[in-house]
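In the form predicted alone, a lone chain appears below as structure tokens.
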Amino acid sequence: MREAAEEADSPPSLMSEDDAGSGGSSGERWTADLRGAGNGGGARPAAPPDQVLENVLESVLEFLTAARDRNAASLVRRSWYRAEARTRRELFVGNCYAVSPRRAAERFGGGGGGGSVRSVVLKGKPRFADFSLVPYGWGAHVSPWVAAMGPAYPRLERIFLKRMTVSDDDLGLIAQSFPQLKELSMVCCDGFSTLGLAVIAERCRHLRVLDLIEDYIEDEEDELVDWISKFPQSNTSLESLVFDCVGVPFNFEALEALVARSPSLRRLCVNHHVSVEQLRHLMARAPQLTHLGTGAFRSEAAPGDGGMSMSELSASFMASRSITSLSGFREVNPEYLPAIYPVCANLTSLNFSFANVTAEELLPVIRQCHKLRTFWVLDTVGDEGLRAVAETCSDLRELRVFPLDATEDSEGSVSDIGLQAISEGCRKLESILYFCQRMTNAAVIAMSKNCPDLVVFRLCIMGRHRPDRITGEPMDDGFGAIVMNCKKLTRLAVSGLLTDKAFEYIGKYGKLIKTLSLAFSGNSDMSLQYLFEGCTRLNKLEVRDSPFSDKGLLSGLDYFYNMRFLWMNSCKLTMSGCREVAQRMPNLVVEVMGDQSDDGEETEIIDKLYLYRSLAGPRSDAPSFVKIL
């Protein structure tokens, strides 16, 4: 949780802030007087000096928000770490093992009427889980914290968790604990079911949302259970229903009931299932919708049996003009897609990951987004559809491109030219991701000029240790222009053929980097060291399929305890070279994930490592293939 539950136990106050500032049982205000008389004549003790100084200070405390300012003044002495913990409103933790469950709710759960925490911020696999490199049954499992977290903080109103493994036993839990939860957020996390969803929607009497993104909902389609029809049959408080991941059917004619009752609802995400003539009737019973999820965006009807016109779907659309955000488009019939043509004037956000949509589909469309602020696409749209993008979007802030064939030696359909493109025309671009086959120095050196106020540089080119398709050199020189030139930056992912120049240059000039990750880069250890050794703010390193071994490894010992975690995969590690990092550093805990001989035998090359720091020690729900050194 960031910095502050890391720092030594207390214990806990002996004033709870309901004692601040009561003076008996009249009722009447008592004003401390500092220099230690008696208030209205003698007739009242003075408060203690120290209580008069820590109640002003909780008073201070409550205006700081920044997690890295209240990390700081909990730091100062006893008395401020108390003072902070007791009114700490929102709990972060960055990894569910870097403390334990019971000292968080110890830390910040003080207090007779329960602790002041209202939200809890858990993550819990590596982000590489995203790409299937993390085992399944890994864990992360969100159960002990549930357990800790509903003595400690009954007053608990939002929880978001993120790659953490929940069952529909916790989520049970979750709604008996948390009488008064408005918000739950479940991205990229599985191991749950509709039958956990139901026990949400039926118990949390004020939930304002309820978002899935990413999730793995595990139903098989003769174990569905009706969980839409769940939610009360008054109206509701529901701002925010997200559920495009969840893949099984649903009961339609619930959720057009419960979108009917739920008059705050602005967001809406459904899955493929919605058909566009459902969508249609979902927009009729919600017109104040400002973020819509469109599901399927295809007729239930065969082709060439009719179905609804584009005409009418663009009715619809018409009446909603409060939209602002676009999504969805699962199984997209391009011919429908000029129906959201009344919208896109107002839009700031599409997302069309989904799309599988031509250049040719997608220019109609763009050439009318004029105040789009966030675009994702499938490179499907090739370089053509990015100078569209470049041409029209000038207020553009966030990017993703992705690939619709992620294989190493797809053909892939953007490249340099359309990079190039968007540095022209999206001068005030902050965040980018973008997949591609072919790249060159120089379209990467024009976007580090062309846009300075990148804070997110992300470039994913998918073949292994592509040099600039022109030149045939390493992209050294391009990675080097990024971090001399974005002087904001703060999160770099590299790829491509790199040598140990590239590393030099990101470590002299990528003071402000915090996450990297990088993907079949380097030519020798040294790449590391210049990492370790120049961005000092390093915060998460991940590294897959570059050929770093046990000397770079090591490189590192002196920078570990600062940085959340490193993961290394498919490089040159070996077991001794991640036992003398467990020897040297006893504090950090060291997995490791190992290839198995024939007859079952610890081998000594080293397939993956997950290094973190943590107050709990090694962790005691770690899976047979996870060894703990």
Contents of the next structure:
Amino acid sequence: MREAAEEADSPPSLMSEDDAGSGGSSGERWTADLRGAGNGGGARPAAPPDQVLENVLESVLEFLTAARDRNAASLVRRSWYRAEARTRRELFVGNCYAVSPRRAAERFGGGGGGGSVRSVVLKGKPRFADFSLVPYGWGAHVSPWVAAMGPAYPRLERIFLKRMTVSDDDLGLIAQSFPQLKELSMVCCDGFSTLGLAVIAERCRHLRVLDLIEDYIEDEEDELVDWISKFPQSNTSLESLVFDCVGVPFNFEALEALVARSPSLRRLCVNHHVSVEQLRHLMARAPQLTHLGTGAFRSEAAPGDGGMSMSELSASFMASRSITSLSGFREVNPEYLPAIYPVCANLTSLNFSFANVTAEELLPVIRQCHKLRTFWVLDTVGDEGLRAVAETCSDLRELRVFPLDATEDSEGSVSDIGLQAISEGCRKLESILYFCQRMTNAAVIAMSKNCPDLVVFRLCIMGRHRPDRITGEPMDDGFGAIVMNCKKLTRLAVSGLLTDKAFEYIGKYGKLIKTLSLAFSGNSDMSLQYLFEGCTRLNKLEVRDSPFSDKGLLSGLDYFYNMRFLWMNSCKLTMSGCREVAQRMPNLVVEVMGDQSDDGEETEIIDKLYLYRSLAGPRSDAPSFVKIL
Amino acid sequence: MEGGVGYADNCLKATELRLGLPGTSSDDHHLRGKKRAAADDNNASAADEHDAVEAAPPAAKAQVVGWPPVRSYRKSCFQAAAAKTSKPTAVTTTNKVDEPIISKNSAAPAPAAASLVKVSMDGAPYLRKIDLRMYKGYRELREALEAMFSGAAAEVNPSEFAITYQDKDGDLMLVGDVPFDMFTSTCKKLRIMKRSEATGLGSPRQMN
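To complete the pair, please output the form predicted in complex with its partner chain; the form predicted alone was given just before.
In what comes next, the whole complex appears, and the chain from above leads the way.
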């Protein structure tokens, strides 16, 4: 009885509560001393030596933090299983439908008083939901989880939710069920409004972290609640308050007062309703900030109407010597950019991805950011801007270049030239996300050789099926080089004109790849077959608009239990093919959407397939547009 | 090949009154047709590796949902910014009501806006929202609403409640009187109230 969705990628069928000590081989290295001391302690009632053994075991297990290791330890024997269950501190559920909430809560809730679980991570919708591919109301409701965990984990301190639907009701129940709650982070969630935020602010008296990141807030202008005012009036324990995605206006005076009485505050990210004048006030109240989300970064006054001067703003930054991370700049007035110079030398993270700035405006800033490790930027800075980054930021680990104009036919302001420059200057690069319209195999190959530490390589050539812009060849060789040369690669997203050859390379060399995204790629089902057979660590596969049929889908049958999920939309899958998968794989849930024609009759070709391993069986909350086979 | 929203769209078109020969449509299923064309061409050339160039995308490409893969959150931020004057942006005092950064439709499939309506139930403290286009008919809608509010009013018998809606003109109507597609296009807000309070609304035929 083990959560299928935990980090360890073993299929459900291997889970066992048996005493047979043959559970995962990695369990064996733990048995050396402890097991020898006993007499197979699991089956007999606890005699003193066994009790000591279990106590010692629990103390040792406290040091095991990685879910993978804990899962292995829990397989050794029943007593280890129990001991591990009692001491697990974080429950990680990578797919909320892979296990029932009740079962998960029971598994780790032992020992009265809620066991030792202090932290829960829950992930819901498939990632393509971010791109409007999953209709509203699909699911991933947090309600049953809160209902199950409330009684089981009353001492829960940390909740992390990603792509879950969270209602104001749910937030109310969370506040009520977990009086010790210290951290609430919601990323890409939806379903709640400022009403729910008000409840959290008011009732979670020990709150240290409230991070709202790219959530969709359900607010109408006439329904706004002044949630900022609801935080405790005494000094708070707030360390992090991130709400730039809460796009509605808020009570600024209340925020300023809140910041003033939150001496531990280190991270503050405000929304775009904050002007530089207001930002100054906030910075004055919290000179100890390390992470600052700067809001609009423009004056509240009309241009030429006497707004705050740049040097006044600069004084604020001079006084904030602890800042290492900046973001925001939502409506940036470039004239204010020099104000951040005083902190540039210490910056390790800079998010300009909402700042429409040119290379010329970027240069004087980036030239001072020698310590930068994370940089997010818009393609408006062009290849020239990226060259400047390459020249200065030799310690860069993560780069994301987003398109200002996210359409297929856009001009595209960065190209292979920028990528090449980055590869030459930022040799320690580990993660890159790059949107462009023009790319060459040569630049990608160069990056594969110059940046051997790459763990994440996501290249999005926005125009569909675009070949190498110089040779006219498919982009197979470029991606082939990436998988060949970047031996630590675990996440890959491909684009451009790609034939089956690219996937042959990926299958052959991409042995560590866990997450793979493809769109408009490949010629035939061989591509899928290469991937399933070759990428032994494949955990998440997302495919769209590619010419793969049931044959390709079925070539994955032996591998689906090793994966968290497979998503395919707009390919050439049929109901029969999907049904066959569902029939042959009892521990998979196979969801299909878009299988109806105009007159409500079932069509053969389906639009969206989402399949995932699960111990819980078909979910009962599927809306009518989802068919579970 | 389109998802749920496209389906609902097509239903609506079926009930649309229009001049023209039956079987013609002014709004073709661009995405469906063109995607298939591209896919079929690719399949045909599977055997030949180097010439296995993908079929050149059709000349007049329809925008595809969710491509390029930029999060709707990010896209809507720039839409909102573009709606304002060009930088440096014009005066807005900070607590003035701006267009929200998250546009209401960013959670819905891009081409056809989701038909999100608020649902309130007498006695339940919080509002819900649903997308009417996800339901094929009244029965499904009712089942969904019952499921949604069963927590809030667990002891209450569903048949004690009537489902009403506010239409475009602001009138309160009983759900179920008009064809479903007409209902989805005119409904602005749903309200579940005690049946006793709903007397005088609509026709004797109740939603079953």
